[in-house]
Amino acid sequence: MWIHPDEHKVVGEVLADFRKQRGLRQQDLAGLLGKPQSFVSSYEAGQRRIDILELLRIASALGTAPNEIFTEIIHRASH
């Protein structure tokens, strides 16, 4: 596997930390994106990898440029 584990935590803490920002509740993203509640929770725990696309979505749906996750998520797998 060329991609551990522990950085698909890093992108599911981001993108939380994206929606809280946004006073969002997993409830809500999922409803904005027309998925289940739980695959907020799962992607967000870092459990399931979401494709550039489905990022691209939930960027869509944060109302966040997608460089400004892709920015966050370097920064911190970085350290």
Given for the second form:
Protein chains: 2
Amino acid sequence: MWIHPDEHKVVGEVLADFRKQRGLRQQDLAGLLGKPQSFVSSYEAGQRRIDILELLRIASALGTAPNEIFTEIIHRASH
Amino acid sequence: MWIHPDEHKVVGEVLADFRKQRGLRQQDLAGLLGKPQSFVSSYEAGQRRIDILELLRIASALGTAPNEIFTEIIHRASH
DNA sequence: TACAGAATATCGGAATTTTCGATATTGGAT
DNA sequence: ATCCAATATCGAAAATTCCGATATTCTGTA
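Would you generate the structure of this protein in the form predicted in complex with another copy of the chain, following the form predicted on its own above?
To see the whole picture, the full complex is given below, headed by that same chain.
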């Protein structure tokens, strides 16, 4: 148990949506990141934090600019 | 001991430079963040990771857009 | 240079988080 | 209802974080 203040759930949801938009499975993305599927599952559920470098790598794997992800997080967190 | 792959040092250096540009001491920024000075010292030295939400808060406290920080990190990390 | 005070860095060890494979659960299609 | 893909959860060892107290480094000034 523990972690996710609600805002971390928002982060996970945004990252999950970006992944799904690309038609990737957690396992696919995990492979690109060199991590197990449970890693992706965990952060998408807001159970694990993503640090700056991880975000850069995830954004890169998803073929998006980090700022796109940030913009969406801020947008959703403000509701 | 441990953490900082070199890239985490870059993250810390960038954040330190942004802080200094604003004429803030670690203690000042720490106060804005509700954390001890050792927190700022630690991540600026690349000894502690900064997660996405923390970056948003730090950027906000420094009066800059998160993307400015990212851009600089990517720029420096690519050298 | 020598000093004072400000600024930053380091320590220690308890608490929290992360790790990853194995397993369980859920979801979608037929 | 069954099959299989996709995602979620577990556990317990390893790694990281936490923060105040203290040490060190830095800066200006006599």
